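Have a look below at one chain only, the form predicted on its own, in structure tokens format.
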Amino acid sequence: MLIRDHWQLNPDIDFLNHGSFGACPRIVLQKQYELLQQLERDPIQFLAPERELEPKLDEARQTISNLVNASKSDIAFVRNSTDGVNAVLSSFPFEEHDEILVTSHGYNACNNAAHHAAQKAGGKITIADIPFPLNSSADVIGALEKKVTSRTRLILIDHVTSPTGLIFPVEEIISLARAKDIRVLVDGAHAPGMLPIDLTTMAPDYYTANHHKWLCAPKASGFLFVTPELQHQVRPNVISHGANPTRSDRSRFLTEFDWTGTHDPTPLLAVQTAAQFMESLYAGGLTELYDKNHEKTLRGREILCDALEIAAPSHNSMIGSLATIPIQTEQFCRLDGTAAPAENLQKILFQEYHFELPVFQCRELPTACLRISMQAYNEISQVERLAEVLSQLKQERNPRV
């Protein structure tokens, strides 16, 4: 059996977009479904927290807890890591004037929650221009430092980000940030199953991430971490029963996130299959797993920059499975006046050459970005077919080049 049959994704489309919302794998759905026939026979016994379903969550925690190095009882459940992001900006202790620090480079739904929150206080947001290409991880410490300010309270960062598909050096961030008394948010979007992570070395201050990216959970399924003398602050975007909890064996922290209310359990109790499934695809587990799609990766890169005459925007050290090219997308279009460059060029990519993947021209960034996501199942040759496609469009539409 190939790996790409563990999935079921449209055989007629070459899919180089895992990092958007992931791909479940047939033997994780399989296990959703039995859930959710255990769900329906008997929906009281299933969902009642004191019968079945704190022990099976806590049986999800400690696969989480194990594959981050955290304790279980600083990890909380959320739908995804937007949702971690918020309820952490909305639990902040912000005073008027106070100062959250984004980059240029973060997620745009968590930088709204940031203006939002910032909004509401009285505070502002500051933006760390990060240059895209660049030459190390020196350019992210660097944007960072320059602004800092005695006012900073937050910085909000990504581990891996959304739209450059950079590894952020958060251990030297958080540095940075416990020097001059600054929190720090790490949003960890698409860490798990990308990349290891320790959280008890990192240290973070609050770390949200999903399991249903690189780790394949099924969708609306991630984490919170809260270090510990902090969890008395956090709350989660619903309040309901576990927000006056009687018990002793249970922190709030935990009672809150667990119940928000009548929701699918599912998608957070079949993330343990989802970590043994990608710990088994080969001999060498998820280092392995890391290591391929890594390897993968670093060579897509390679080749669309060869075929786009370009240098690699980022040291090889600084991708995980994403890589992201810019691109002159004005050279490949047959531009029909109705979309932008950007979004046209996807549109030819996807209805006439079968390609998913994402081009887009990122606010903050000065150029369009082409990004392809590299996991288990996708191949060399997908990337291949992508250059030859890209210098085709540029030929038709230059012809003199």
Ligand SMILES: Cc1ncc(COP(=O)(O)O)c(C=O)c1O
The other form holds:
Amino acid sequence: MLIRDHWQLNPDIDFLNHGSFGACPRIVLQKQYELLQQLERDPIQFLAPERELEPKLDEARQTISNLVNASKSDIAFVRNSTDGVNAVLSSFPFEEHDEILVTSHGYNACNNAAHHAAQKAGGKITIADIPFPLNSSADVIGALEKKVTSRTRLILIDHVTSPTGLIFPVEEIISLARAKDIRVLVDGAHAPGMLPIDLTTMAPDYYTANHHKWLCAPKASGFLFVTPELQHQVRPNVISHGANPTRSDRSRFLTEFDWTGTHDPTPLLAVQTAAQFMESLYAGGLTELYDKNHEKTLRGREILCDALEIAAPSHNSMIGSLATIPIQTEQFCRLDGTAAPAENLQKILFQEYHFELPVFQCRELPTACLRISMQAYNEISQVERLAEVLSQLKQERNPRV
Ligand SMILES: Cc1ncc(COP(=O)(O)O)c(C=O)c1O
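Switch from the form predicted on its own, shown above, to the form predicted together with the named molecule and output its structure.
Shown next: the complete complex, the earlier chain at its head.
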């Protein structure tokens, strides 16, 4: 069986966009379906927290706690990273004139959440302008240092950036922040299943991430780690029964996040199957998966950069399983005048050549970008075909080039 046959992705499409929403393997969907059937056979038994739900959630918590090397009691579940980021931001004791430092490579939705939280408190966000292309992770630190002020209370930083697919030096950023008594919220949306995470060594104040991207769990499934001293301050986005707990056997942090009203917990409960499946793909387990995806991504980036005649936009060490390439979209588009060039190129690549991948103009970045994702089911031949198509489009538009 080929690796890609474990997924039910449309074989007519070269799917190079695992990064946006992930893709769930058949075996994981099957597990989720079985869980749903169990749930519907006796909804009370399954969903009443103190009957089956809490023990089941605690098993899932153990899976994540092993994956990220953190204590089980410090891991709450959320629907996704956006949910985790919002919970931290809306609970944070901001005061008037406080600043939240975000970056120009940050995920728009989360930067919006930071803006909203700051504005409500009478503060503001400041944006560290990180270049792209960039030379090394020192450029990230330098850009952040320039924007730290005596009013900075929180830094929101991506572990792996969404538009540029770069692994940021989170440990160094945390040291920088700690020295200035600033808290750090790491948005690790892409990290689980893409790279090793050790929260004990990293020691962030808050770290949230998705299981449904690179770990290939069902959507919507994620976690929020909060360092023990701050757990009393962090509340979920939905306040429910856990706000006035009568229990002494479980922290309010866990009780509140475990129950935010009736919901479908099966995406969370299938995370163990997802992690085991991804671990089983190669003899070397997750380490081999990370390495193989990383090598394919670097090779894919090289093929595209060669075809576009540009230099690699970042050092190889900042790459995991995502690679973003700056692109002059107008060189490649048969412009129809109705869409922005980036959207237009994406449409052409999808509709005419059956590639699924993002091509976008990011508001905060000086260049349009094209991003590839390389998951276990991707093959380098897919990127080779993409490079050929881009060269062909460029030739058509610029016949004398
Ligand atoms: C850095 C980052 N944060 C947050 C998200 C949002 O993920 P979700 O929609 O699952 O909350 C993404 C999605 O791509 C992301 O890349």
